[in-house]
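First, one chain by itself in structure tokens, the form predicted on its own.
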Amino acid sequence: MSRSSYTEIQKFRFNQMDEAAIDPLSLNRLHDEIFQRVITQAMGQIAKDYGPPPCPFSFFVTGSAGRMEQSIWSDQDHGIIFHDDGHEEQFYFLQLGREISTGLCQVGYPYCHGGVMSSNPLWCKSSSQWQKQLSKWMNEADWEATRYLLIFLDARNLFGEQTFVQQLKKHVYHTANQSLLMPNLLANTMYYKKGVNVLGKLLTETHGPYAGSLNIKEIGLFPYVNAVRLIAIKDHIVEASTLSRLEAMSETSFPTIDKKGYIQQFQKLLNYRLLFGDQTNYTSSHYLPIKQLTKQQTKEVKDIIKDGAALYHAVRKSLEKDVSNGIK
């Protein structure tokens, strides 16, 4: 093996993308396969210098990759959990994390600006170190710690030991002081960018290169993602994707929420982004040119956004009521 194999994986990505981009599920399965090929190549590269992995480990993805909500373009959001706690293991898996990050960048996935990558010691730890880190994040009230905790809860195992991620999520759910944690989570997700004005018109960008386009990530996806994640935390759901979380949501937790309706609306939203979004690059893929839509399609997008906002506010209202009454 050689690093030139990353070029071969890049070619594979390019050749398969058009066929896979027919629907969000096929596209995200392709992203998974590309990541897995990079991981396998990176492991072979590291084995030359440091030997095989010294203990079982899990490579996980988070963010849109963890939720299986990537578009054609995606950056890196990932980490490593390894079983044995020691300096040699830490050194080995950091080397592996750096090699994976380098390979993914070469294949076409830009580095995460926030450093959420397995090349970063913060995101490459033993299972026991992860437990301590998660406990620390739960007990700290600052915005950054809460954001990191939310990022981890979107994690999904992609390679290696299947149970490590789920065990750590259960650790969060079983040890968290809900009366302290939930207010922090609510405060962290308080920001909400409106998508429809009082006159019923879509609020598109007014300046810059995306003028006339809708920021579908912030306006469309985030209300669904944030609301359903909060439901998942309350119900101790370990699934990572918004759709699977909705499926797993208990009827008694939010009986007034139309699960099937929200699942359909969220699926439509992902399809609109994929079919009509500007897929020129990673940034542009977050924008939907409204002028390309018919009147009926524009109305449907508007309804999807309204439903997302309604879900977001219903969940917040319910959880804020729980907080004021004292969560048990």
Given for the second form:
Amino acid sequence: MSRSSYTEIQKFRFNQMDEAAIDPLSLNRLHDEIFQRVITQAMGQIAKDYGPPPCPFSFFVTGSAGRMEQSIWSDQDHGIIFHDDGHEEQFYFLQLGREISTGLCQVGYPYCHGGVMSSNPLWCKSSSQWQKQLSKWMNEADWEATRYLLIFLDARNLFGEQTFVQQLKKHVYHTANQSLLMPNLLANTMYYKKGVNVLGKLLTETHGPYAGSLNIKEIGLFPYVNAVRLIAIKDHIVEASTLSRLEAMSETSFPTIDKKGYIQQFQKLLNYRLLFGDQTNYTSSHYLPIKQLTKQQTKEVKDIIKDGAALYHAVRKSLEKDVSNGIK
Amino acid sequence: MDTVFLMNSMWVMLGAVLVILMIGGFILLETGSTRMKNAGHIAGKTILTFSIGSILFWAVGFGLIFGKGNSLIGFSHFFYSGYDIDSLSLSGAVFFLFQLAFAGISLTIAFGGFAERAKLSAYLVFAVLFSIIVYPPIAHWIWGGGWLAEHGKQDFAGSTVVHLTGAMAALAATIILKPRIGKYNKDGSANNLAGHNQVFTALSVLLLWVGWFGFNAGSTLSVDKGFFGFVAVNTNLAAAAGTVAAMIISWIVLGKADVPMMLNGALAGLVAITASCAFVETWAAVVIGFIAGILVFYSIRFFEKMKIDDPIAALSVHGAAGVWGTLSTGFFATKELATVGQPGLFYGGGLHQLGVQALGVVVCGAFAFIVSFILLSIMKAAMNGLRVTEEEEIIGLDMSEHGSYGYPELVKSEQKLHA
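Alongside the form predicted on its own that was just displayed, please also present the structure of the form predicted in complex with the partner chain.
Below is the entire complex, every chain and molecule, led by the chain shown above.
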């Protein structure tokens, strides 16, 4: 029974996609709507077996879905925060998480290889357990814990109690000792793939099926995403999308950064990926075939990439200065 | 007995040992630059083909190169038995062994073009044919008193004779054998079939680098005035400059200091200085090596674009750098050092020597390529193809040609994973 209903949602996805895929925002709204339909469907299924939810909860998405930067193909990254602490609640919401993950997979969102799914106990916890876990991640501060923390900070509520995600983010911001946390976060997001060589030429793939194309995810998006996430942490911004984080950033904390310019550049970047990427599958959608671009467009892409790198360096420099000055 | 005779013999014997050790360098170079499933095969066949080459050189190669004959070929001294040679002030047997080692290196370079797809039998037959028909004529022309020697061609230790000859045979082989399975996609883009061990490749470069002191400095064939030291210094400088140049150019163009490219730069520097090491000043050795390092980077990209699959970059390292090295004396040979031929363009010699060098490159390169191409084409027809079957290529030549893997545990566990 549930299977056939997920098939309905899959059809809905198929029918709506062409229309939505004309701009990044409407595309991400469609993804949200599909997720919400799957959640509703899964909740109905679980209600039949185990009754209604035992307490209020929030279902959040993270990763590119959290940041509203999905392309047409996307895998699933999500978690659940439920209000009351208890074994029964834990059991109930894990069942729900499992049903949602299965449903999403059937609708066309492959499982997350890294296990960032509400079917995984690590990502399906009560509010108080989440608080403990986040504190543990901050204290452990090793590579994996920092990675998880960064993933959580990209969380965006999609269903249920809007405030749960925000409260946990505030918990992170208020309890973290930034001068200890920041160096770890910087170390974890320090690497980015160089996009332009010293001669000013775009560094496209030299080998493989995407030879001649630009890896727009690693070269283009990542510097913006990582830099803006760091800004959000410093400014205690609870929004998850890169664009809304840029909108929300204070004018004073990074006085050298022209946020309007970066907002424009990032929007353009998302448009390029959507319009020029080969949308056959997830991997191919992240390669920009430079040969199909006009001279003007190539220059624009180059500028976007250079600006991304500049933004990243500016944020990094500013934060390193803060760390050495011992901010709290 | 004459002390100088003994010392010359000792020195050149050391050179011969170093050059034969370079075979070990080539084993590491080729295996490191190719995939695990072919490692045992590549290592084993290198020793085998050197053995075949050695016997052929003894039987006929030496006589065709250094025997009495005309300006095109020698024709005496077959089945060399260890006697001294009148015109040489060193042991005849040492000289023979030193020359045998060079022939072996040229043959090993040629087989770079066979890597990862040729049948073992193709190696065996071509080892015989190359050792009789391809290498000896060119070596005779330049080193055996042939027409290019009379012409004044400068090739001190064999940029042309050894490296270009080997590379041209490799080019013929890569063209006839066609690319390895999976090298090119349907749209024509190339995949990177990365070598399995960069540490092997780096160690191979060090082994070859040290062996090259035997190759170049040993080619003085004497200890007179300690001139071999100067030759060794030039050799070292060119290798160093080639490494640095390839690192810089790959960083500038690709944004990364590519390790295999850097290592190819070292080898290109060594190949290039081989012709000119005794004829040029130290600063020129740096320039020659540096240019070779840049050249090899673009040459590798060029061949890949032309859909010529050259797994260990033999065409670029030995071919392109061999051509440049031979031409380089036409620019940089000094009046004092040019014991053969004339000084180069930058030392008042005008274009004369450059012309001689260019002629030598074109004639020797064309001869090696055309003869190898014809021989391999005949072999292909007679032997029902030179290449293993697709299935054999996929399971690896270790298994198809020899029945056991060089890395049995690793390859088998990997195959289980993919099954």
